[in-house]
Structures are given as C-alpha cells and as structure tokens.
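Just one chain is shown here, as structure tokens, and it is the form predicted alone.
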Amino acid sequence: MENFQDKISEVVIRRLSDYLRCLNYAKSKGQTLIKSSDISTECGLKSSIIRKDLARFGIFGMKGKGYNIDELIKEIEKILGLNKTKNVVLIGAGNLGTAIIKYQGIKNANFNFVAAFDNNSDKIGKMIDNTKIYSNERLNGFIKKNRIEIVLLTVPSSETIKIVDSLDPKFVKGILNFTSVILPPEKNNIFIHNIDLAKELEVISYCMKKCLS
C-alpha cells in the first residue's frame, strides 16, 4: 500500500482537497448524498476523473445514489492526514502572517497555530487572536519541545534561507513558504511548497490577456 501511495501525484492530491471543499459546502446545505456529476459541476472536472481519483483509494459510490457525504469527507480527511489536528508555527508576524493566522479556513482544515515568531521586539509577547508571538531566538527550542512538524514562512526574503537552514529536520517535515524566494521542493529532508502571490497574479494576467486576444 505504501508503494501505491508513493505513485499518487500531487495533482491528484490537490483535486482531493478541492473535492473536500465541495463536500463541506454540500453538507452545509443539508445534503447527505452527492453524485460525481455534482462534484464535477462545482470543481469543473469530468465525472470520470473524479470517480477515478476516488477509486485510487478504494472509494466507490453507490450505484444510482452517489456518495455518502459524511463518509466521503472522513475518507478524504484521512487520506490528507486531516483526521488529527496538526500544530503549526508561523515565522514572520507581519501583515500577511497575521492575516493567515486569523483565516478561519485554516482552522476549519484542522491546522492549529500554536505560536508565532518574529525578530521585532515591539511584537514579542503580543497576541494574534489566541497565538502568542515569541522571539526568533526561541524558535528551535519551541519546535523541539512541542514537536512541531509544519512551519509557515512569511519573513522578508533576506531572512528566508537563514531560517530554513536553521530548522531541524528531525522535527520539521514541511514548510509552506510565502516569501518571494523560490526554495527547492525538498531541502534538508524537509518538504517545501512555495506560494508566491505575485506569481499567481502574473498567471491570471497572462490568462486574461490570452482569453481577450
């Protein structure tokens, strides 16, 4: 089973995340069953792709009825590792970091910000909602003591490499990088995902230009 999971592409995993959002929306409207065609309409994908994605993990709907929404949500959350709360620390308590901590969608996805870190003495000791800001000097000690596996970076670009290199891979397993520095997908045995908001706007700009030309 482990070898099979290794073959699942990141593209499929991203689609599962989209399906989960669609399912939670359907549940909020009082639905208990959903067909792949319904998910298709919401996600803009062919029903056959959705059924194939779910079948990869042994998930099959009931003929003529579709999928039980509660059961499918639980299965996808289990696949994505969201069936247990994951503690996260934020490094860089500026405007973007503050907004991310306050974003309810992250909390709903079962991620919990247990601490924020910054090198600005005016911020240290203050709170962002229920998350306390600590000095960067305490970062690695906190990670080790609390066995933190996920780190979110919203620091200035000049600090990015130094901070990443200082993280202990015995504890940190994943980094969500919001800085403009493009980090490799894996560094020091830590999985890294880069999110550049300016880059995403550049892509939209291109797509708009292409559609209007």
Ligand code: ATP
Contents of the next structure:
Amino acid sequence: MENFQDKISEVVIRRLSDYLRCLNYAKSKGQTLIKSSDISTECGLKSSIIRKDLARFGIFGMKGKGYNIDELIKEIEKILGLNKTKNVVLIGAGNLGTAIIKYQGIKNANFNFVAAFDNNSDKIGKMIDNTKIYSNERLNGFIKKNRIEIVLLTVPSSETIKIVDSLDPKFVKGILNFTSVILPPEKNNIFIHNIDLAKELEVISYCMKKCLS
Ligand code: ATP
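Starting from the form predicted alone shown above, please give the structure in the form predicted together with the named molecule.
Time for the whole complex; same chain goes first.
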C-alpha cells in the first residue's frame, strides 16, 4: 500500500541528504541549534524550501531559535532509513569498483562494506584496502549468510542483467548500478538506482550550453 512517504519525490529525499551533511558539519563545530537560514547558506537553497521539506515530515523549528540539531539529525536519519546499519557488497572489482571501495567518503556508520566479488581468478583472494575480493561463485551464499541488503554493481555492461537477475530479493533490497545499462527503478522487487557518470557530464554540458548561449 502506498503511504504518504512514497509520494515524496526523489528530489526532496536528495535534499534531506544534503541537510544531513550540513547538520553533521554544524554539530562537529559544537553547534546545538540551527536556523533554516543557516542550512540555506550551506546548501544553497531557499530557507522556505528547507522549512517546507521538513514540515512535510511534521518537523518544525522553534520560533526564533530554529531546529535542535541532534533531534533533526535523528529525524532525518529515520526518514532515510539510516537508523539501522546496512551490509553492502560490490560486484566487479575493476578500476571503478576499486576506486569506490577505496573512497573513504562512502564509508560511514550506516553502511558496512563487507566484501567485493569478481570472476577474474587473478583478483580473487586479493584485498582492496580492508575489503577482500571473493569469487562470484560464492556470491549468493555470502549474501544469505551475511544478510547483504545493498549491492554496488561495477561489472561490464554485458554482465549487468545476468547479475541483477541472479540476486536473491529475499536479502538484496537495493542496487546501485554504475554500469551504463539503464535499469528500471525496480526489478524483481529490488530497488535500483542508476548512476552513470557519462550521463552526468552530458547534463552539465547541456546546462553550460544553455547558460552560455
Ligand atoms: P580491469 O581491466 O582491471 O578488469 P576494468 O574496470 O577495465 O578493470 P571491466 O571490464 O569494466 O574492467 O570489468 C570490471 C570488473 O568486473 C573486472 O574486475 C572484471 O573482472 C569484473 N567482472 C566481469 N564480469 C564479471 C562477472 N560476471 N561477475 C563479477 N565480476 C565480473
């Protein structure tokens, strides 16, 4: 059944993610309260949009004081489903996969990077930082045993569909698809998010053309 939150657009969810970063930064500086105008300066969004986004979830600031940072972080984490750590694996330990595993910015308390998988026997058993590369043959057993909920896909495009169809939706609930194959937002009851860096370049190219013409 569709509930209120299902109707919230992805754009709003992305903004909540931005607010969370901004709040954590303010907290790290020792701040306890924050006004929407401060979030606005950090995120480059109008204060009215921020207040409206938060009000959609029943979150309101205190008049003249703003929001309590700790409480707001807790609320946004709950909305984003970050109040429970999720186990993650990566499939395809090539150049992009290796870069993602090495990237510290993706590692935080909410996502536990458990392992990488590959079908190249030269890579199996090797480590990328603290992450071990396992054979693809062990994938489904591993997913079941370690309760893996999210898969990052960095295999060649030709392998994408085959791998997605092999994942057990009883355990895997989300896929971040970095291949150039465009997958639907949901397949086999698994949520999919496509991340295509080439596409992002095309979008920025369009924006530049529009601005400069
Ligand atoms: P490299 O040249 O080191 O393999 P790459 O990023 O250029 O890196 P790609 O051809 O894009 O290589 O493949 C990405 C990774 O996916 C490689 O490590 C490859 O061995 C792995 N791979 C290919 N097919 C599969 C598969 N079916 N299952 C798991 N991993 C796979």
